[in-house]
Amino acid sequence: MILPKFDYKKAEDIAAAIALYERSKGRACYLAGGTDLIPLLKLRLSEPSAMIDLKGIPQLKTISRKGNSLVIGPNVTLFELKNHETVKDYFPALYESLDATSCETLQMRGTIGGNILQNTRCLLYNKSLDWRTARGFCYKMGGETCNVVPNAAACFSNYCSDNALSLLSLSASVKLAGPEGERKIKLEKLFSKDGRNPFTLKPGEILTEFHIPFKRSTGAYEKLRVRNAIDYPLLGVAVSMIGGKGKVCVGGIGPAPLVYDLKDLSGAGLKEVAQQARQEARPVSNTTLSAGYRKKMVNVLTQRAIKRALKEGK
């Protein structure tokens, strides 16, 4: 498919990027790796008047140790991050989620910031404009109801980042910069839980840093998909353990990840968390696998990931 027309702008630093956004009167979008955005443009699911390229900003490409945190720039590619020694040694859940993301060719292009800020997906949304027009616009497109759940005035599209789950399990936070200045929030505060607009970003804000507490962890990431490469997660589960406590994060089954604390590491306590995640999961029939199967697999993959994080399985 052919891209729509837009003005291309390249920013030299964060301040210049924000200034370009303000001059666009809110009709511009930011470009990093483009592996999520470019297909949306081709499908006319995003039609900005201007594209502001962030790839030339050195500050967004670094990985460094600052105090008690590992600080990661959002333009670091998934491949670079996966092969960073600290990630391998300290954050196994993050390493496994990076390795499970698409294929190495796209990992070399896609960025960690773009992976976290990808739009939600749905089998009846990610289609061409002609298909959507013939089918009728859904709630996420500005229609009156969901095309998957009849008469529902809500969006059930799925947030399908592999790496957000592992970062959430590691208690990561993010730093943002925009026209109103800078702010730092916990990563879970980035999600609005609204499939139409899944993030709490303010207009013109740029994700500038990820901060992960620099503590050695054990962990695991489990992913349900049809093919072993390329596919988005139809269900993902990340688990990280630090000092006898941990977090379980479940995603790919709704507009935002589900996060659970692991405080009781007894067999009964672990099963209770897995069962709670299964009960609270609300998948609908908007992927290539049935909602019922995906719901059952929440329990299976959660227990599997926990056992691996506890080194009870391979």
Second form
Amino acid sequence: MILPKFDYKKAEDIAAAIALYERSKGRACYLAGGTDLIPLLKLRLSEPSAMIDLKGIPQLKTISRKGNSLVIGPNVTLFELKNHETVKDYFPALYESLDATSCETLQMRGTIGGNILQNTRCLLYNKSLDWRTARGFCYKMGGETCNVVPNAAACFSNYCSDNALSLLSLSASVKLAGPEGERKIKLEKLFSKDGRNPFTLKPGEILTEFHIPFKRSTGAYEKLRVRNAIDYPLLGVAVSMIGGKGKVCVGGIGPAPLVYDLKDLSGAGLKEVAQQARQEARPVSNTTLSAGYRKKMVNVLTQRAIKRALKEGK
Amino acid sequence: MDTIHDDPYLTKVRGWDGRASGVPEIGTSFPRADAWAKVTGTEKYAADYYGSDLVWAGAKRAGVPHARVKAIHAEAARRMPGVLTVLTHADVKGTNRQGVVRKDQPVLVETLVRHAGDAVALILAEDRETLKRALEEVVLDLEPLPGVFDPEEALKPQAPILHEDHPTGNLLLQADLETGEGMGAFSACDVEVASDFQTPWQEHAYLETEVGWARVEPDRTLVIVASTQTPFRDRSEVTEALGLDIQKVRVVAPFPGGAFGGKDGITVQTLLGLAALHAGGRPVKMVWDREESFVAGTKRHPARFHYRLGATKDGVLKALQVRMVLDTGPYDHLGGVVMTLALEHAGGPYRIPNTSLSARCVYTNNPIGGAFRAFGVAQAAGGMEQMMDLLARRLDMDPVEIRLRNVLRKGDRTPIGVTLQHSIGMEECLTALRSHPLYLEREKWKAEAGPFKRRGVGAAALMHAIGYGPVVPDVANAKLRLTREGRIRVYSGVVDMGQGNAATCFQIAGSILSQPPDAFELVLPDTERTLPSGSAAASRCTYTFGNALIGACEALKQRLLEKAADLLMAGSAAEMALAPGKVHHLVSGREIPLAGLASFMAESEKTITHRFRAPTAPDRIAVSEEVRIHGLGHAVFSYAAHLACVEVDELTGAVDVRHYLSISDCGRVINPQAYEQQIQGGVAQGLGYALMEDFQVRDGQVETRDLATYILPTAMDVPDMDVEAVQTHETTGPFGLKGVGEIGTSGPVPAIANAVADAVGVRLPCWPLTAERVLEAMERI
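So that was the form predicted on its own. Now I'd like the form predicted in complex with its partner chain, please.
Time for the whole complex; same chain goes first.
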């Protein structure tokens, strides 16, 4: 497939990137690793007038300790982050989700920022233009309907970042910079819960930092997929525990992750969280696996992830 | 004259470019001659042909599975800047028909669309973007017709007919065969088991999709460079379909970037030829993107089987009934041939004295069924080998033991009644499997499964025919030439689509002529340069072409020794010996370099050809002549025993293949490394078929059109394999070899299904064995 035509600009720093964006009248997009964006362009799901390459901004590529947080630049590759000295020890859920992302070759190209800001996916959305034209456009393509669930009022596309789930379980927050200045929000607040436009980013905003509370955790990441590499999660569950309390995050189903607090570590408590997640997860027939199977697996993988997180804490 | 040096289309492979040395010996591992160029990206595939002033060609596909063409509105597209022309069937001067056996597929649709991937118009444009936009501008005025998407529905009287001119309607071909007492034998059986199986489509999913390049030369010759398994047959098809003179058509076949049967027959060739005829001498390129490849390319035929197997209480097979229906989609392609091979292998490698076998291959408006590695046998073995385990369980016998009790031996008749006169290592394969640690220690391994995991072990016994069978001559013609530099040029008539037969030519020729790889050049198949040697298919490449090559090498050797003896005034050729780069007089110690020898030889003396025709089965199988011409009854078979060790997740249903063992009798192994690679590749492809490759078609429309929804195994999903060989000596094979290309592919479905049944007690009537299906079945029991 062929890429559409666009201008290519390389930004030296964050301010320059934002200035370039403003000059494009809102028709540019930011480029980091490109592993999510380039396929979207090829399928004509995104047709920006210009790409503003952020890869040359040194500030976005660093990992450092600041106060009680580990601060991660969004252009750190998944592979670099996975192999960072603190990640495996302090944030095992993150280590596992990074390791489970696609395959190592793509981990070396894809960035943590791009991974978090990847667009939502759907069996009937990530298709060629010919195919989509034949079917008719859905909500996410600017149409008036959902092609998966007839008469549905919302878009059911799936948010498929493995690492958002583990970062959420670690209570991460993000720093954003844009034409209107800087702000810092909890990672949860990044999600709009609307599949058409899944993030609460304002036009021209750049994700500039991830902050993870620097406390040693135990944790696990469980991923439902057909094969052992490349696949997006058909369901993902991350669990991180610190000092007898934890967070459980379920994703890969619907446009935003589900987050639960884990306080009761008894067998019944675990089952209750798993059951609640199963009830609240609303998979539809928009992946290669059936909705019923994925729903059933929410329970299985949630319990499995919690049990592993607890076991590894002992 | 040696005009080869200024031929722009010639693909020549040098022997290792000095990266390996020494005279290759038969039976030792040698790095492949093509490996270096391929992994460093310098190999020139058909996809790499461009040239200045290139024209891009693309097909407008129907998009609907069954319709009458009322009009093709191409005016807007024709007016677009950058569009050279838009062609329809009216521009085709020949028969406009293609097909390997039955010529039932139009190059460009005339009045009737029979599947969504049918090509209706052909556009020539200056660049790919213009081509893409022009394809959108062509509007097809189609009157939709009711389609038929189920092969059994297609046989009902009210079903829409796809080919009005076919005397048996949607029934492409039927074969019925009985041996012994047929169905009557079931009454004398102590036990019987019965089951139905339904098999999916499988997509070839090669790295290099269907692609080619073509140009009409100043002398009016149409040159087509294509990714193909069948350059010589392609030339005939192009000639006929487009109404050309066969002497003015040349097809060149570089190494395909994967083919697996999907390039056995026409893909881009006729369309490219047609485009080139309208391109004013400019080069034309056609590339199917992945979606087009999925929609318009051929697939492994889906099949439905009914199996019934009867035996004595001691597990001796007595009776077999098989009913099968194959969905060939809208065109025969190789459907009839696939069906007859499935029929021939439906009873597995066993002595079954009474059989009743029936097969039907049916037209539908689904995607086109075609050749795919293990050609009907993968489907049949998936059924039969599960029947053997069902029977073993019924009799409470060991599954390997019951197979051993019934294996074919020399002199036995196969389930269709062929008397086996050639090498058979089936019993040796199973015996080796039975004494392998994976089998001996299986109960201990199974007991070590972790929480929520259950383990099982499953076996399969396989056979696979080599070559075409009767009627169509299975012939290869090798050509050798001593060049003026004193090298030996091997002209290969059979394509190497990745399996490694090109490199094996160096090993065969090198060992006979006592020359290191550097002494050779290999010319890849090309209708102008090499001699017709059949398709790269049917596990026949090294078997058939290797035999021809041995004959040619021995004749060349004799000629070189005689010529050298004359020049050195030696007593006779018997006093001479070939050594690297020279001929040596054993008595005097004098030598003459091959280059020197070449300078004394006339042009006509420097070239040697040799023909080989493969043997056929001695028996005449009692089927109609129409079925027989599809190749029923083979003489030579390879055999194998496979073992899969799987772990099933009780809560998710996921099947993880932890170990895999393959022990094959493919005769003598010429290159152990290439042999192992062939088995591993075949098993990996079979593993995808068994566990995850789920080609979805709804109402004739392909739903899985990309590699994100059609899931192929990755390196992370393929277990380490033990690949072993039981080396029988096949007297008709080159150095005792039999084919190895396909047999590995048929094992994983039954071995894994049997292992899953062993682990969790469920057996599915279909595959792939996805986690979801396995879990659902587990929940039902």
